[in-house]
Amino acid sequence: MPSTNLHDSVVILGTGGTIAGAAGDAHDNVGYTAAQRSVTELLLALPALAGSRIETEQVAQLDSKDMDDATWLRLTQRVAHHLARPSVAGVVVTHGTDTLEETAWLLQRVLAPLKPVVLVAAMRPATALAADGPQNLLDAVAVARTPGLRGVLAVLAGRVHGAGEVRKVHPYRADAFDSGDGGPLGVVEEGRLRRFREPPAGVPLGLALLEGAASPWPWVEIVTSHAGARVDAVRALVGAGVRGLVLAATGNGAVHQALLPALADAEAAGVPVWRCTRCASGVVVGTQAGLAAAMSPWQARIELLLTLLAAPPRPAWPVDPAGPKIALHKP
């Protein structure tokens, strides 16, 4: 039944992704083109929401593998705009699955919203025989209307994940997302959210951080420690002007010895190096732990990017390959 509450309007912001994708054959779940249908068209496939207080806005139309700084800025601005409206209970963002966890963390850290911001996606295109997008979108709207809920969330396959924990863990299955050791925050059952635990509170960095940033944003790259690792990639990145490095280390934060001199040189040149694990779940513990210990490499990259945006500009110092060797910083 459509709601009569004047303060539970939901705004759905479209950005594209598989949920808006289309294939020429309804049996084809992989050979599709993402971002082919507007968010308004997606809503038309949900007669259960007919008459509900829902607004739609197309912020972007792209495959989320191609997410960029300009789209992130625009999306964050539009989310903040609608959250500030008293009549809006929550915001839903249709998104691709590939970079959903990165967008979720960016929105959480910049806005830390006191209303729900729900990212929703699909693993199958809108044209599939068993498309998962319509149910996911229906669930997302229900979560966005849940009284007292806050923070950036992701809703997929009936599970509700927090922005700091959500991970894409499978390339194909409909239940491709996971929340690691802590598990999901809750589940959606017949249009109602059953909560297991509350999303953690956060302090917003503020939209001005992004709006005041020069374009392009600081260049932060991810480097992986692996068998046979070589220093060349690290030295090339620093030489090319990278502003920050995230090291996806093996196991509990271990780093191949061949990388250590170049990483130390990078830090000596003013390029921060943050370390986290390349493992799909779990956190770095013990002496290897630091600021990025509980983050995925993709989250850590966002966090370091935001840290650099908040820091005063620094001069670009040349890197001397024979320069000082310092202990690898563990943020």
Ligand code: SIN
Second form
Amino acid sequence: MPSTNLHDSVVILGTGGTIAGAAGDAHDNVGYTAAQRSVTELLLALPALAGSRIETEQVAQLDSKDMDDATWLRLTQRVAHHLARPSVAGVVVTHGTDTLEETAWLLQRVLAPLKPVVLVAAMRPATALAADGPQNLLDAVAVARTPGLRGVLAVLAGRVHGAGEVRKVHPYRADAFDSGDGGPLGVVEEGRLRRFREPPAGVPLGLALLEGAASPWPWVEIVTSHAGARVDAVRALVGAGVRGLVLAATGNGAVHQALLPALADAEAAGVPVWRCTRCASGVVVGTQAGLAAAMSPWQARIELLLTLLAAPPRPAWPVDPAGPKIALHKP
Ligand code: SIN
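Next up, can you give the form predicted together with ligand SIN of this protein, since the form predicted alone came first?
Then the entire complex follows, led off by the chain already shown.
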């Protein structure tokens, strides 16, 4: 029966991904092309939602590995636009799985929405024999309509993850996402959200931060500390004009000694260096913990990017070619 609630509209914004992907053979779960079906077509595959108050809008059509600043800006603007409408209960974003957690964190930090913004994706294309997209989309719409829910969330394989914790942890299986030590925020069962805990509240940085940013956005790169790490990699990035570095450190925030002089020089030249762990879950603990201690490297990259947009740093002092003046900063 059609809803009589005038405030339960859901807007589904399409951006592409495997959920909109197509293969030539229904048995092929890997040899497909992402971003082939429109978001309206995806909705048509769900007769259960016929008559439901849903709007669709195609914001982009890409494989999320190719996500870029311009698409992020447009998506953030469209999400903000629809959230401001009183009739809209929540927004769903169909997305690729590969960079879903990055988009989730960007939207959360910029908008910190008071209504649900639900990112949804699939590991198998829309043409697959057992496509996971339709069920995920159905679940996402249910979550977007859940009264009292807020924040940017991700819904996949029946689980609801928060923007700060969601990680893609598997390249193939349908249940490819995880929330680490804390576990998911809830599960969706037969169209109902069973909540385990509430998403943390956040203070929005504001859309104006992105709208006022020059294009391209500041260049922030991730450097991994690993066996055989070479100082030349950091020096090349700084020499090429990188504006910020995220260090994906080993274990509990440890850094290969070969990288330390160049990292210290980078900081001295005004290039902030944030440190997090390259471990798949957990946080950096102890004196080396800093601003990025609990973030994944790609999440920290966005955080540093937003920090640079909000307050671009000035060089502390000219780099001394004779060697580093300071120890590696602990953000
Ligand atoms: C993508 O990220 O767009 C392709 C991969 C996927 O959605 O699983």
